[in-house]
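First comes one chain, alone, set out as structure tokens in the form predicted on its own.
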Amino acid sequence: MLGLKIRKEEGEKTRKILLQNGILDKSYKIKNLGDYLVFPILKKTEGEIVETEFEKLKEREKFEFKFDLIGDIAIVENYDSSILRRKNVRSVYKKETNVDGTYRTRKYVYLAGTKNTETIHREYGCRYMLDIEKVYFNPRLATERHRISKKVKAGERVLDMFAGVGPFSILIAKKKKVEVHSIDINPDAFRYLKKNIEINKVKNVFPYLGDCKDVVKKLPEFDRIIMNLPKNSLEFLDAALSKIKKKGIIHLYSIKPEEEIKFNMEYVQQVKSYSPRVFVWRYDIKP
């Protein structure tokens, strides 16, 4: 069988996106081997690919695939009391609502152990404390967030349009000598951001709060635009292009197919899945 190996700090990361891009063969058991996985896989992928055999999973345990963890904050599909056993679990909420709102935010069911719904999510080394019934977070765009952070070059001017509590923002200003604005119409967020500029010790990292439309205005250029707001983002296009420098680049995130983004791509990327046959993408813009 096809096995995808990878360190074992990028475990939940991998697992995920190989989840969201149908990769992932959810009848077999990941493959422990110290400190690296071996997740068993449907088809080739970029990374390590090895050939080994798999354990075959029991029916209970495919019940561990269907949960995103927010810090300590299992978000379960399905409810077993076995996921309690879970070190890292605390909570465990299911979605009652859909993303909805100007502020991005859905309600969730309690279903067991500690009920709070604030919690604080780990990422790359950062530390993001935040409410998931107050803001906006999805942990399974922490790839995404990675990969964009070693895109920006030192020196490199950054908004971040729609920021929520900060993890687009925060990861880039730690890890490269950079000045990041963040702007977030949320006032939860907006506080959590703040909090978070706090938690991980970034001095480089601006908050506003208010409409991206009304703040952009008083703001300089930016060599690079991040637009993370997929069934909307199309709407503040114009406001992003009168802010980017003339070699900057607008990372723009819709679920609107390639042909009705009408501008000038360098790249064009799926990042995951947004609904049943409906995914989000990521359009490289350049001015």
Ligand SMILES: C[S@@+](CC[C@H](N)C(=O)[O-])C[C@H]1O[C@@H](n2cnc3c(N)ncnc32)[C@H](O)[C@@H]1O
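By rigid core we mean the largest C-alpha set that fits within 1.5 Å across both forms. Positions refer to the first chain, counted from 1. Quantities reported herein were computed from a predicted structural model and do not represent experimental measurements. Compared with the form predicted together with this ligand:
With a cut-off of 2 Å and the rigid core superposed, Val38 has a Cα displacement that reaches or exceeds the cut-off between these two forms. Annotation: Cα of Tyr28 displaced by at least 2 Å between these two forms, core superposition. After superposition on the rigid core, displacement of the C-alpha of Ile49 between these two forms amounts to 2 Å or more.
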Given for the second form:
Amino acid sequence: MLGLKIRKEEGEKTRKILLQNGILDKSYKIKNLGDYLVFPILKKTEGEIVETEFEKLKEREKFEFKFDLIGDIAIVENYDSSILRRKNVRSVYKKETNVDGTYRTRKYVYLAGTKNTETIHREYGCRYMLDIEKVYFNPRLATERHRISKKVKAGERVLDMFAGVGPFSILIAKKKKVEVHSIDINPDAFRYLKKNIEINKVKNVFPYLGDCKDVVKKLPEFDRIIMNLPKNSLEFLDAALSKIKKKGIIHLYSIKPEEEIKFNMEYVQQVKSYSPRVFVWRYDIKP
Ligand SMILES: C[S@@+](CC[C@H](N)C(=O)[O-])C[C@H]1O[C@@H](n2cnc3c(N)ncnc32)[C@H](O)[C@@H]1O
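Take the protein just shown as the form predicted on its own and give its structure as the form predicted together with this ligand.
Below is the entire complex, every chain and molecule, led by the chain shown above.
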């Protein structure tokens, strides 16, 4: 069979391009060779082509490839009525717009099942109530949130500057003996954040509604600051730097390349793709 060999960092971008152009053979599993991936392809394309065998995907895996699950809402690219036979799916929606505006929200088109955009999403032992149209939420960030929560040490004071409904804040507060201060400018996100603090029974999260540039002025200094606003987080870096302790660390998520972040970086990691050719990076900044 034909395969396209590429470096792992290029994986998500390549997968999307191959899918868009109908080149990816969706019946087979992508091969993982450590630093490289090999995509099963239907015809030759640009890049390093190899001859190799691929493992066939099971029906269930083929299907799972196509949708995101937020609580019991399936967000599909292509609708298949069998999706509603799954026990964990109550409603089916499709993205209508890209994430947009200060609140980073998007519109959805209702396709099937119960017409209700509010749900409860479970992630790493926490529950998040949210409305997919009123707030930002991305289930694909679960691993990243877990990664950050593992870095936090007992006794830290943490600031989540763009907290949304609280998935970084609540996970950290639940797993570690720390104090988390969480800000969001979207009143709906703030309402769900408070609700989620209650549902998850965490007493160590302090929620604030407002622009983080103003809110931080009345807060103390922090050991760790999370800045999860990839499109324009850099505009808020000065506010974060004014509140970080000498030995503290800022986790800055940004779509900007490394050359544009003129700070002392300890670590850089590609987190997810923002669009087919743009990636979200996490820069761990030491003041
Ligand atoms: C990309 S979302 C991230 C939400 C959350 N961290 C998560 O992982 O689900 C960015 C959030 O920042 C909020 N936001 C945008 N500008 C803000 C500002 N100036 N001050 C506080 N929050 C802001 C938006 O309302 C949105 O909920």
